[in-house]
Every structure is written in C-alpha cells, then in structure tokens.
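Quick heads-up: it's one chain on its own, the form predicted on its own, in structure tokens.
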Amino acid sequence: MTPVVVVVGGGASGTLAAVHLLHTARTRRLPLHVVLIDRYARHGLGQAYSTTDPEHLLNAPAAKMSALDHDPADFVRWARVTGCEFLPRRTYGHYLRDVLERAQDDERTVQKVTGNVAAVSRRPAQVRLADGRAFDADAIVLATGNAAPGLRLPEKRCTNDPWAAGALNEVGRGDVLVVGTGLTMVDMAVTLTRTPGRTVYAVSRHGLLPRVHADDPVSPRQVTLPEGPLTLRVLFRAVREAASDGDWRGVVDGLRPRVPELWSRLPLREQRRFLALAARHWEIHRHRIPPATAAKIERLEATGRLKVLSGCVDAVTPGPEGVLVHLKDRDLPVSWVVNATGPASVCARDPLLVRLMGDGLVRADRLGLGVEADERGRVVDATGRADDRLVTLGPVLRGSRYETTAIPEIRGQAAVLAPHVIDEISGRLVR
C-alpha cells in the first residue's frame, strides 16, 4: 500500500512540509499519498495569503520567498520577476498552489479535506475529524500555524478574525479603532481608509509601528559574539557595536537565521526578559513593511486618516452609534473595533493542541509560547519522548526557535525534517 502522510492544517506551513515530503519521496522512489486538512478549505493559503486586497504586499522581496529550499528562485521565475519587487500577497497564494500541484505525481497524489481536527493518535498515527471521519497514517504533521488573538473582544461590533472570509465586509462607515499596531494593523488601515471620510485608530501598549525597507537590497552584515551561554547585556552592546557604522537593517538581516541558535543560548531567565521588554523592538525591525506600504501610512498619518496612539484597552461598551473605547486616558468614540493584537501562546489558544496536551501526545515549551520539539520537527510527548510518525513546524515552535513564522524559516524546517520522515516511513516499509 501507498504510504500516507496526513497534514494538519493547510497554510503555508502545511503547504511547505506537503511539497517537501513529496520532493524527497520521489528523490527516494517512494509513492506517497498526502492528506492536506484545512478547517476553512484555504488550502494552500492559510491567513496569511487568503487576502484578495491588492495593495496587502508580501513584507519580503520576492528573491527571499521561494517555497522551495533546494531552490531559492522558484518563485522569481514563477513570478517572472527581477526578485526586488514586493508583490501582492494573494499573489504569493496562487503560487503556494501552484507549488503544491507541481509537487503531485497525479490529481490523487494529494487529497485535500476541509474538517475541524478532533483527535490525533500515535501508535497507530490517525487522525479524526469532528464529523466522524478518520485518517490513517504512517506519519502526521501538526502544522496548525498561529493562534487566535490573545486578546478577545466582545462580539458587537468587534471583529475577532479580520482574515476571516468577508470579515472587513461587516464594518461599516464611520470610524474604526484597531487594537495593534503591528503588520495587521497596516494592512488594515490601507483596506479600509479606502471608506470616504473614515478615520483609522491605532493603538498598542507602545505605539510603535513597524520599519520600511530599504529602497535597495541590504546585504547581511555579520556581528561577533562569543561561545557558549548568552546574556541579553552582552547580546545588546554586539548588535549596537555591529550598528554604529552602518545600515542597522543589515545587522538585523545577519542575525535572522542565527536566531534559533542565539535563543537556545539564552537562559531562561534571559528569554524570559527579552519577551518583556526587547521583543516589541525586535519584531518592529525584523518585520518591516515594503517602501510603498510604508508610503501609504505616511501619507494616512499626515493626512490625519490614521492616527496612532499608546495605551491599553480597557473595555468596550456600547455607545450612541457604535461602540465606546475605554483607553486609559480617554474614553473613544468608534463605529468599530477589529483586532489585529497578533498571535497568543498555541498552548492556551489553540484547542487541538490543547487536547493534545491533555492526552499527553505533545507538551509545552518552557516559556508556555508553543509545543516542544527536536531538530528535526520530531514532536516531545508528556514522558520526555519524540517519535518521527508526529512532527511539526511553523509557529507553534516560537518557544524554542522564536524566529519561525515566516517563508525562509518554515520552508527551512520542512526541508530538514521530511527526509527524516520519509526515511523512517520506508525503513519501516522493509521491516
């Protein structure tokens, strides 16, 4: 029989491990059979890349966005473009799409289920889905992306989800606060200042919203830090030296794939303090905005159709033609509220994980932000053991790597753990 590797969840990370597991099948002489389950039937789009604004740009250049790790022009020559252009991210979902189908042997090779995931089990590795159906397997991926909202807002006149399907279709005229002020929060306010007369609040415990690109490439610049165990004081002052005579975005950009490495090398403790008081900061320059986004913002700002505040929000109650915004220094006025406060831990906020947790399947990080996993995506079970027929990847591995929510780094975890996978499938084969 055909073996069959069931994925769960169908964004870009399930996406991602699919393709990879199927390339290294075919390099091995191994048929596979995938089962690709999305909840929403996004199939290949997930959140990220089921938006049909145009003007919602990838926040990389094309050059860094191949969905393909054993080739990093993919999706330039998919695009035909030069690689310096950031492109629409709808358009990126097509392409995900079209990566999957040039992966299939055939139409059969991949089946695609539309389901919400009830149960997963190990030993024998099946998945169940709350309508009764289940899936057997030789191996399962857990590639469920990020999770709702931390913060949750009453229903009325709130949106929870704005990528939700029509959500944004909900808000009418009158002005709108969004909760965030982070890449959400931009795609937001160029959606929907497009309504005449509309005034867009935004407002984040800080303020701080995220840098441009620069408007020509930047080339990696690379900082020196010693061995061993790491202090955010030492880590600190070798990113400020490594800044002082140049661009800091290439500073930044050298950093980024050392990052898993560089976290594992923090103390608890350590993790602990850069999640309070530097992460804002760091995600703010690490997830930065095409030039031309950044351009419509400026131009939201000076205009005065975006304004963007500090605080907190304390409540929202109902008022005379919409809702009332407790802020603590003020109370606004808004027709309504959407929320873009970004991802909460996966083990609080995610309810397949969270059972899986209960059945002792997969256990916490230690900082509580995601699951805990090996190098090679192998998941960690409640006694301390990993199995390669339960693996995972994306962004439920930010308590471990922090740096693992976009392209470069998942396709990089897929390509490492589907060999893993697909050899351990066929040793078992021959057994």
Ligand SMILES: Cc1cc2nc3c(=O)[nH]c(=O)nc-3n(C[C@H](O)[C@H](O)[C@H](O)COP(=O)(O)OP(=O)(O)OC[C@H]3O[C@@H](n4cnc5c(N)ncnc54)[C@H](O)[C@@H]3O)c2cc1C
Second form
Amino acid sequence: MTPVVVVVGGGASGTLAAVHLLHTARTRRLPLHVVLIDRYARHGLGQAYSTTDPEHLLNAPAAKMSALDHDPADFVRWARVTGCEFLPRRTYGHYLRDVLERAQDDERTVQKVTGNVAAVSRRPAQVRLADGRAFDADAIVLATGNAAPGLRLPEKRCTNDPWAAGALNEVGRGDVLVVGTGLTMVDMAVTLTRTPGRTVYAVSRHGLLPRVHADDPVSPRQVTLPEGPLTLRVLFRAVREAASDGDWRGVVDGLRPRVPELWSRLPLREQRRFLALAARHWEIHRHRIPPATAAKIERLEATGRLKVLSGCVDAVTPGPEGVLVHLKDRDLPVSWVVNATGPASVCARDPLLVRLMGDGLVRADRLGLGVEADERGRVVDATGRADDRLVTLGPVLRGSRYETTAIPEIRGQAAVLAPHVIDEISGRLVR
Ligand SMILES: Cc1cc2nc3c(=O)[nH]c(=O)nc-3n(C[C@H](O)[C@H](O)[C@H](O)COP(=O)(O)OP(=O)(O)OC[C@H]3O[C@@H](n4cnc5c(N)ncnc54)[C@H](O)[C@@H]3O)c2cc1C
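The structure above corresponds to the form predicted on its own; please provide the structure of the form predicted together with this ligand.
The next block holds the full complex; its first chain is the one shown before.
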C-alpha cells in the first residue's frame, strides 16, 4: 500500500510541506500519496495568496520567494523576472499551485479535500472531518496557519476576516475605519480608496506604519553578539551600534535568519518584554512594503484619503446608517469597520488546536502563542514527548521560533521535516 501523509491546512505551509515531502520521497524512491485538506478550498493559496487584487503585492522581492529550499531560483525562473521585482500576491498563488502540480507523479498523487478537520488521533494516525469523513495516515502535518484576530468586532457593518473570499464586497460606500496599521491595513487602504470620495481611517495603539524597502537590494550585515543567554539590553545595544551608520535594513536582514536561535537564548521574561515593548518596532522594520506601495500610501495620506490615527478602540456601535467608533479622545462616525489587527494566539482561538491540547496530543509553547515542536517539527505532546507521526510548521511555531511566518522560514522548516518524516515512514515499512 502506498504510504499516506495527511496535511491539515492547504495554505503556503501545507503546500510547501507537501512539495518537500514529495520531493524527498521521490529521491528515496518511496511512492507517496498526500491528502491536502483545506476548509475553504484555498489549496495552494491560504490566507495570504488568495487575494485577487493585482495591487496587493508581495512584500519581498521575487528572488527571496522560491517555494523550494533546494532550488532558490525556482520562482524567479517561473515568473521570468530578474529577482528585484515585487510581484502581485495572486501571481505567487498561481506559482504555489504550479509548484504543487509539478511535484506530483500524476494527478492522483495529491488528493485535495475541502473540509474542516475537527479531530486528529495518533495511534492509529487518523484525521477526522466535521462532516464525518476520516483519513488514515502514516504521518500527519499540522499546517493550520494563523488564528483569527484576537479583537472581535460586531457582525453588523464590520468585516472580521478581510482575507475571506469576497470579504470587501459587502463594504458599501462611505468612510471606513481599518483597525490595525500593519501590512493588511496597507492592502485594505489600497483597495478601499478606489471608491471615489471615500476616506479610510486607520488606527492602532502606536499608529506606526510598515517601513519601505530600499530601491536597490540590501546586503545583510552581521551583528556581533556574545555567546550564551541574552538580554534585550545587550541585543538592542548591539543592534543600535551595528545600525549607527544608517543601514538598518542590512542589520535587520542580517538578524532575520538568526532570530529563532536568538529567540531561544532570551529568557522567558525577556521574550515577554520583547513582545510588550519591541515587537511592533521589529515588525515594521522587518516586514517592509515595496517602494511602489509606499508611494501610493504617501499619496493617499497627502491627499487626505488615508488618515492614520494612534489610539485604542474602546467600543464599536453599529447603527442603521453606519458605525460609531469610540476612540479614547473622540467618536468617529464611519460607514464600515475592517478588522486588520494581528492574529490571536492559536492556543486560544484555533478550535482544532484547542481540542488537540485538551486531548494531550499537543502542548502550548511557553508563551502560549502557538504549539511546541522540536527542531525537526515533531509536535511535543502533553507529556513532553515528540511524536514521529505528527509534525508541524509555519505560524503555529511563533512562540518557539518567533520568525516563522514568511516563505523563506516556512520552506526551510518544510525541508527539515520532510526527510525525517519520509525516513520514519520507510523505516516502519521495512520493520
Ligand atoms: C496578507 C499577507 C501577506 C503576506 N505577504 C507575504 C510576502 O510577501 N512574503 C512572504 O514571505 N510572506 C508573506 N506573508 C506571510 C506568509 O506567507 C503567510 O503567513 C503564509 O502564507 C502562512 O501560510 P499558512 O499555510 O501557514 O497559513 P494560512 O495561509 O492561514 O493557511 C492555513 C490554511 O489552513 C486552513 N485550515 C486551518 N485550520 C483548518 C482545519 N481545522 N481544517 C481544515 N483547514 C484548516 C485554513 O483555512 C487556511 O486556508 C503574508 C501574510 C499575509 C497574511
């Protein structure tokens, strides 16, 4: 019988896991069947790459976006670009679907299933859907992505998931408030200001917007740090020194691949301090927007079509004509509110992970942001044991790796877990 890997979540993480598993299986001459399950039929796209707006661009140049760890130029070749371009995210979605297709021996190698996974068991390994369907597996990959935002707005005249298919179609005319001032807000502002006469307000506690990429490629720079446990004070001093000549982009890009290792060297209380005091500053420097998008945002601000506010939303009161948003120092009447705040902890908001935690199959990381896994991606259960049949990757590892949401990190994780999963399956076949 052909071994089966069931992947829960069809976004970039699930797709990259499937592709790297199939690649490794082929090099080991192991036939493999992959079942890729996504509740919204967004196989190969997920949340980030299902947008159809051509002005929603990748926030990294094409050269950094290969899906294949063993072939860093794959995306550049596929898109026939030089590598410096910031392409539309929908183009990247087409690419991910193509990568998945190329990884298959024939059209039956990957079975795409649409459904909501409600439960997972380990012995025997099985994935069960809410509609009663069940899939036996030799290994299971949890690739469920980000949870919904922690902030819940009322249903009426508010969009809680701006990345759901057609989510913005329901926004009528009139002014809109976007809660959050990160990358999602930028995309929302670009789309929503196409309606003539509309003002888009954006609010967050700090009112900080993502910084812009340099026009020319930046060389990553090394920051010298001591060995052993770190403190934020030592880390920040070293970063400030390294960036004192103004090349902060080079410093951030040099630090980024080291983040999981540096993060693990920060004691828990320092990790908590970082989240409370510095995370937003890191995010705006680390997740930069393309120059073309930055120019658009600047124009919108200069013409008063986009107004960025700093403050907290105390309450949102929908009425028949619009929504009254109560901010600390004023009430803002708008016709619609869009929730673009960051994802909540998956431990609190993802029903499947909450259930798996209750069943003892999974345990939360020390910060309670995501789940715990070892360096091979094997999920750690309630007793502290890493399981060979249950692996994970992507945003759910945020608490233990911190930088774990972008394509370079996800493809690296997929490349690490794939050989272990395939060897484990092959070993069991021989035994
Ligand atoms: C707007 C946006 C823009 C981004 N731009 C870039 C970029 O330019 N460059 C870059 O490197 N990174 C970018 N990222 C980051 C990164 O690529 C994404 O976070 C990444 O795609 C995460 O993929 P994922 O598969 O883990 O999660 P998701 O995309 O959230 O996919 C998870 C999938 O699993 C499904 N699922 C979850 N639970 C279940 C269940 N119980 N049963 C069935 N299905 C389930 C969900 O429906 C979803 O489709 C961006 C992210 C966002 C949100």
